[in-house]
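Next up: a single chain in structure tokens, the form predicted on its own.
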Amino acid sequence: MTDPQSTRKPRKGDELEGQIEHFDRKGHAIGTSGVYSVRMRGGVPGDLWKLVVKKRRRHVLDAHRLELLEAGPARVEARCQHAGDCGGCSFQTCDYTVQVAEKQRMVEEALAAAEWPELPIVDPVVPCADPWNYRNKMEFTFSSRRWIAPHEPQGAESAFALGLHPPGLFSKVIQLAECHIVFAAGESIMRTAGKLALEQGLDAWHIFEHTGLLRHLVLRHAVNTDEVMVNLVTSREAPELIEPFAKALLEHHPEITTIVQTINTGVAMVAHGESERTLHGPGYIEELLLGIRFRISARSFFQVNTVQAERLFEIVREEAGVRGDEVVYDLYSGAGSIALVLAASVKVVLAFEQVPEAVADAIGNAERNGVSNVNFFEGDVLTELDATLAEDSPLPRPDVCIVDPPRAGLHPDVPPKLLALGAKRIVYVSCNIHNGAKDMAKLIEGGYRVTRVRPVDLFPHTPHVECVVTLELTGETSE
């Protein structure tokens, strides 16, 4: 083993010891070995590992774990047999209270790195009451190239798998026997679907040859109505094969309320396609969220953690600080969840969204709930804001802006438009606080001040954390 105090720089293949200290935002365990920083998968803060160097970049060593020499106090027994191999929930061997503390640290570090002129105090992360079986949607992949774990015997069956990818390896799939983050019934449905596919001789998709029938199994659950959707994504319609499969699946699982087949004839590994067929039930499920009934189709976007989504939306409503007479803009409004939750508390909501299917879902959800004071606009947010800012625009200016962008954050031209709108308050919902902090730095330069940061853990056992950040207009710019 290489002496960590040695003057020779570590090389690929060298063995050394590393003390794990924390996680980074991508889920790597970060520690030290002598004067070097170590980055690896599978460690927990407090662990001492025997490692082998994979790559060195200046004073950072990328390493593989060889042997756990001393378990840290935060290490717990994995609930799932696939925890060391699967990319679905990388923090599973870390005590949940420590996970939450790590997410708190990540948020605070992201804000510090953004170099805001004034750093707000970050509220404690709102934890998930039950960090298991919390996902109301899970996308499993069929593959003709099964990933064989190192501990499996030689000659293990490798021509079929239904499960998730190993971290960083999208050409193969782990055959899952269990999954503890999908809703409870989903684990059993997944196992049955794989068993029936093998029994009925249905071939799985080959990622390189672009052959095979079965591509994805997408499961959705409405927590408050207990409705279950199965969306089977296939490469062609093949009703003579798919309909017997769906019938057998339903016989095993009468809790399934609808089955949809999505046909994707392209080569991209995505769980949507050119057409859909409803094989059983209405073709959608319905969920209740803070008194609003949402219809969720196979293509609908909906927060994957229902319980925490309710808390997130409550926090957004609290931070909006509305009294009943406000005009609210909801940018990147998706299927209208936030807009509809806010509608009863404000004068009017103007919601802007680019994805046509999401806008259609939002309009339908508003009609079914009798909400008449939300107007939905389909189009690129930047273009829509330009139209709103035009002198001849009939739209009122906002008192409050809700901004809930994708992980990449805002287009660089959007913050100046927000500044021009001049809302007294902006509530920024960030699923990637590192990118969100950069966006908000531009708003701070333009005269806003951050008054509160409220993180919510929607994704236990992963490095992801949502943040609700409230900004109030002061009128004082940094120029």
Ligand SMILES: C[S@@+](CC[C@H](N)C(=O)[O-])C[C@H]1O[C@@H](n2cnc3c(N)ncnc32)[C@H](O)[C@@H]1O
Contents of the next structure:
Amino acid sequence: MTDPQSTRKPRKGDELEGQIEHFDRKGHAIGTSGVYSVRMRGGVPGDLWKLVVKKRRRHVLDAHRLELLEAGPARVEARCQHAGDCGGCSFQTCDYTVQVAEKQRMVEEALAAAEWPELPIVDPVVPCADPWNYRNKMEFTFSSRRWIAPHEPQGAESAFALGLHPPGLFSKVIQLAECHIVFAAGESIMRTAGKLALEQGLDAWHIFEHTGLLRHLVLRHAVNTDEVMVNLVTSREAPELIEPFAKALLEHHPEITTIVQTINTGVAMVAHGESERTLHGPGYIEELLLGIRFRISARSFFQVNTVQAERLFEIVREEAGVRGDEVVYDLYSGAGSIALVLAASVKVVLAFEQVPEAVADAIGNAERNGVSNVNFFEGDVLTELDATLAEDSPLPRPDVCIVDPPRAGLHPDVPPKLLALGAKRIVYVSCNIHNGAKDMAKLIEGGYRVTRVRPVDLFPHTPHVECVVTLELTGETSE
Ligand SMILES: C[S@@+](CC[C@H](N)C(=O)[O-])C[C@H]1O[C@@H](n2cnc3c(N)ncnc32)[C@H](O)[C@@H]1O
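Could you please show the structure of the form predicted in complex with the ligand, as a counterpart to the form predicted on its own just displayed?
Expanding to the full complex; the earlier chain stays at the top.
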């Protein structure tokens, strides 16, 4: 163990004690060891760990855990045997109320780091009433390179796995026996699929050799209608192998309402592909959310936590502050969930999304729900806004803009266009508040003021948190 009084700088391989204080936004546990900061995986605030140094960068030591010397008060028993190994849920051994408090702190810190002229009060994070089995979609991976846990014997059978990756190691897959964040039936469908694949001699994809048939098992559940989709992603069609597999899976799980096969002949580890065929049922599931029926196909985007998505959309509707006669823009509209939720409360919604399939889903969803005051535009928000801002544009300017970009946030040229649109109110839905806060700094500089920040926990046991930030136009620019 390194002597804390020693003046020698810690090096790789040194052993030391680390007192864990909090999490960072990537899910690492952060603590101190003497004058150094330590960063590790698997720690919980309040823990004392014996660690081994992996790397030193100035005053930060990246370390591996060796032994838990003293468990902190926030530490709870892991529910899952794979906790600590699996990258699926890194906060599982931390009490859920402490997870929520940590997310609150992370949001407040991100806003403080963004150096806005005024630091808003952040509302309490809306917690998830049941933080288990909350995911309505889970993408498991088949692999011919099973990850062998340190406690397993050398030479353990490793040619087949169905599960998730260890944190940061995408070339290997943990053979999962359980998963407590996927919807309840999903866990047992996943286990049966793995067992059947082995029994029927179906081989798993090899990430480097690009061989093997089975690539991903994507499971989806519509919570309010109880429909279940299995999407089997394979490297080729192979109906003589896949059809008996699907039939057997269905015999074990009559709760499955549709089975789809997606064929991905490419080398990228993605669960979409060039073609799709339906093996059972209609090829989609339908979910009811806030009174609207959404059709979800294998390739549709849909928020993964149904209960919290309802809460999120209600908050967006409240923050939009609409009375019935507004023009609303829904930027980055996906399959139109927010646009359709708002439609009944406004004059018209113009929704902008670049993925053609998502726009097609959105149009279908609007038609099936009898919604006629939403117009969907397919294209990049950047160019679509240029068209909207053109002098001869027939499109009305927005009273309210909803902005829900991907994790990276807005393209740097989008905030000036939002300023040019001049909506009285912008509701920014951010799944990465660090990036979102930088975008919002530009809106604040251009005359907006943040009036409310409402975080919602859609992803228990992970470091992610969704934030709804309301900005109102004051007209006072900082120039
Ligand atoms: C976080 S999702 C929001 C989806 C939707 N608001 C919902 O809650 O269902 C972000 C969406 O932005 C879309 N997107 C990403 N970049 C885009 C761009 N440059 N222009 C238009 N849409 C984009 C993605 O395809 C995705 O559907």
